[in-house]
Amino acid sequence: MPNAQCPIPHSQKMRSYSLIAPAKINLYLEIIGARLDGYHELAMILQSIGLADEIDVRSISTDTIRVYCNHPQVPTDKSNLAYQAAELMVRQFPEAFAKYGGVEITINKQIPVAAGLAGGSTNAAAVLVGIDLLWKLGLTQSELEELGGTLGSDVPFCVAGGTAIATGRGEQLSPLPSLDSIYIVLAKYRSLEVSTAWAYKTYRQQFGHSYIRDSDNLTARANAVHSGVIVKAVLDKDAREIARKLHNDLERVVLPDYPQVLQLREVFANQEGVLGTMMSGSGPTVFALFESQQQAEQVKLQVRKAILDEDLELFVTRTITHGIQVASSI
């Protein structure tokens, strides 16, 4: 793995990108079964939003990767997954970093950390992209994806974004057309953590004598998604209609032990204008879903009010129609 011996040419110094990484909500999450590799069969509708962290990946002198993170929660070592992505491309392609050296990646935070809105796998998305840039490769949005999907099941969404149907273990991406503008209030506690891990073999443990079998069967049930009510939705840009179709199987489990989770839905579920809520993958974070951003803004005041809690973060968002982007480079 990279070391601190090697100098890069000077030619090669202070090359940089700035890249905006969308975080994303589920507006639907389906357990169909258990796989051989261990993994839950899924069937998802993803959904980029605006909220989104910006990363900043540059060459450095010496053939090393670095990462910092002004969030004092994230871990800057080998265990963060954006430093994996960049041990991943070195791996992959080791004379790209012979020639160009190593990285230095700065994240600056604005996603919730451990909120079930894929701020680990979007950071690592982006660090994916910043690299191909930065070293010339010239890997496709298909490539970039694959690579993604030896790192996390979300970070190939989070590569290309917008609206997609996931299956799999939610690697297995089909587009929708884009949704944009329909706004959104996240709510979160900032101390408040669920293990995705936890809820996954919380969920098997209680309802795994549901799950279908036979591989046949799971393939036919994750395709069977394409066709549904959400989908036709999303497909007909029908907001209200999307939100009266949101749907989480791990709020079966979430819900009962994490009462604050649950108050939160409640709380979104009682305001004036609020089209839809539900959490988000394994959660903490609820969202709600408006047709106007005024109204988001209002339900974000009394949210507020209603919970007199310092430990509450509210964000008024919107889904938007891409994932990773460029926002500058030196």
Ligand code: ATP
Given for the second form:
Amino acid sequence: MPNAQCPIPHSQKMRSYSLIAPAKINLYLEIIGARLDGYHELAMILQSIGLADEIDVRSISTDTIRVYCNHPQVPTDKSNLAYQAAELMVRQFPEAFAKYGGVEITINKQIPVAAGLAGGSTNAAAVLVGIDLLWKLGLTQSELEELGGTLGSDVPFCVAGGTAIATGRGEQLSPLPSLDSIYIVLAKYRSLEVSTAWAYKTYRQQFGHSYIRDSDNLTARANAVHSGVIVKAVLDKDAREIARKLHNDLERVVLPDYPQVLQLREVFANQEGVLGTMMSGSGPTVFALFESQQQAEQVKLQVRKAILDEDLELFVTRTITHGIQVASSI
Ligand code: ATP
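The form predicted together with adenosine-5'-triphosphate (ATP) is what I want next, because the block you gave corresponds to the form predicted alone; please supply it.
Once more the chain from above appears, this time first in line as the rest of the complex follows.
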């Protein structure tokens, strides 16, 4: 990316979009096997939640990409997924870049980092949506999702969000009817991180012998999730049944190595009003589901009392029906 100061014509009006970028949880995560491309074949149910970052995307009068973030653990260089999303748009749409100039991205981080909540992925999705608007490209949802898939497996889901089955690497999406207002408590130790790459590598080492290997069976098994019990519970909007069928294969490797995560699971499981509890993605965030906000608030207090550790962050949120949304534009 050139760094030269290259003013764009005054006739091009500066514009700025403020976007809401929600986190996700996994209601279901099954590792089916290994793919020829080295990734895992997955069957997941992904759910957007109210906890969200705010992303401002603004045209600037130089041909550069700049990223600012209020969170010290989040890089602002090319390793930031939001930066990579902007770079992708520059590569894909050089004429629009020449016409509208560079982009400044400001991330107001509320989603815990390296938490299994798709924080980086939802930021990248917001930048794709924001630049599409800034540059008046008129991309469709599926075009945005396809671009997102080149950045990371969770990015396509984050574009439209809501509730969806995700197969393949997680990029093949089948929307499900929206689930709104299941209340959630999220628990994460601020200084505890689990590397997604480590979790999958360890899973492969320990359980790779049981992987399905031939491609027809891989696809058949991935498709079976569509008629599985948890999808039926989602279709029935039955929060109790969804909570009973929560599943995450990665717990098999993360819980034995991270006793704090296991402890959170156990503390949640013993609270009144908890419909079900599970680790999200590769962790270390643990979530619990509730029928009412009052129950969720109550259990948040109980967990705070049970685990007297200032490093533990707790959030009350709920399922939502959307992904990236425009909050305002100037
Ligand atoms: P996923 O659920 O998709 O596996 P995650 O929630 O576990 O993701 P992220 O919050 O995306 O993890 O952070 C993973 C790593 O990515 C962090 O260590 C961080 O340094 C880096 N990163 C790059 N860009 C971002 C971003 N925009 N927001 C957060 N982290 C980012």
